[in-house]
Amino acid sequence: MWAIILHGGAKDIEAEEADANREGCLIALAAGRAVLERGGSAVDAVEAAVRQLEADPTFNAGYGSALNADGEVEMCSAIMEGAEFKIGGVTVIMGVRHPISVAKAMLEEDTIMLAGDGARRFAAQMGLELCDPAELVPPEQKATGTHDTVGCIALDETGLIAVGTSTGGLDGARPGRVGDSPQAGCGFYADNAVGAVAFSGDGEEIARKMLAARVMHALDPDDPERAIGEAIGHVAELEAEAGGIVLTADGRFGWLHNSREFAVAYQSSAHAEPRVYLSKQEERR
């Protein structure tokens, strides 16, 4: 079987933004699903889905990323596969179209993560898409503080599970700021024997509490949402918000959040129709 779940961020979604979030998540889901349906790898599916989210200014990743205190776009991204535990990450990278593709290229390197100019130079060496950093700022860019990290988890027909994250960071953040998103064990993790998890929300608190590691240690294949709920409870103690998605090794979905909204879409070979929701309450209706 195959399965895929993704999110567009734990955030406030206003009424006029609802359709864009739903449509954007479904387009990204379709891109990842197409890879899995033709027998492609979970890593390629994650990259395909996240690239779509990075191209959509509805989400805080790639084009439309938040602006730091200097008015610049600094992005972070990571990808991990659960067979050999390969991890690729880039942080505070500027002037690339798709940070997730740079992170994917890093999977074949001994180095786990590159930052700043070094990360962009690596992208250039790999022939990946570069751009003027200003091209990542849409004309209608606005600083709302409500956008957040995107993420995706996929399971392919071989049993490989992969997870990816991408973010434009925080509006007005100090230049060089790194949150949880590119840090394994904090914003994400994958293990074929257990499953995979990806988080979004208040990055510093997610990192302090190492939420992804907590989920992986507590993940129950029969009740994957319990581990997510317990992890979110840890950041709630810090008066912080988070949302998480999980996919078990046998293809079961789980997701929860304590943010107002959390845009999530998922589908598997066992479910003919894609599902998309803007909150857990909406799914439960």
Ligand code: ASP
Second form
Amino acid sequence: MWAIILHGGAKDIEAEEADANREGCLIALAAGRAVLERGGSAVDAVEAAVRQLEADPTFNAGYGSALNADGEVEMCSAIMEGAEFKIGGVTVIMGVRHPISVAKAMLEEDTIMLAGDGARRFAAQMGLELCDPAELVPPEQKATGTHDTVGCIALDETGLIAVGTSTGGLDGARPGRVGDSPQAGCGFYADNAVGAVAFSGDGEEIARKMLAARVMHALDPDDPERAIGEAIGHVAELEAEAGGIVLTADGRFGWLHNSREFAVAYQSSAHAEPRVYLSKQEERR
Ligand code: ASP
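The structure above corresponds to the form predicted on its own; please provide the structure of the form predicted together with the ligand.
After this comes the whole thing, all chains and molecules, with the earlier chain placed first.
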């Protein structure tokens, strides 16, 4: 079997943004699903899905990322696979089109994370797409003041689980700031024996409370959502917001959020139709 779940960020989605969020998630899901259907790897499926989200200015990742206090785009991204626990991460990277592809290239390195100029130089050495940092800012870019990070988890037919995150971080953040999204055990984690998880939300609080690690330790294959709910409870105590997706080793989905909205799409070989929701409440209706 194969399965894939992704999210477009823990945030407020206004009525006029609803269609763009739904469609953007479905397009990304289709890209990831296509890889899995043809027998491709979970790592490639995650990369394919996240690249679509990065290319869509609806989401705060890649093109259309949040601007830091200097008005610049600094991005973070990571990818992890659950067989050998390989991790690739880039942080405070500027002037690359697809941070997730740079993170994926890092999977083959001993180093698990590169920052700033070193990360961009690595991208250049790998022949990945560079750009002028200003090209990542759409003409009508506006500060939203809400969260957004994208994330995706895939399980392929060999049983490999992979997770990826990509973000432009928080609007107006101090230049050089690193949130939870590129940090294993905080914004994401994957282990083939257990499953995988990805978070979005207030990165400092998610990192302080190591949300991904908590979920991995508490994940009940029969009730995957409970571990997410408990983890979110830890940031809610700090009056912070988060949303998380989880996929168990046997392909069960779970997701929850305490942000107002959290766009999520998922599909597996057991369900012919993709599902997309802007909030948990909508899924429960
Ligand atoms: N967690 C991300 C960060 O702190 C932002 C977000 O998900 O909104 O960089």
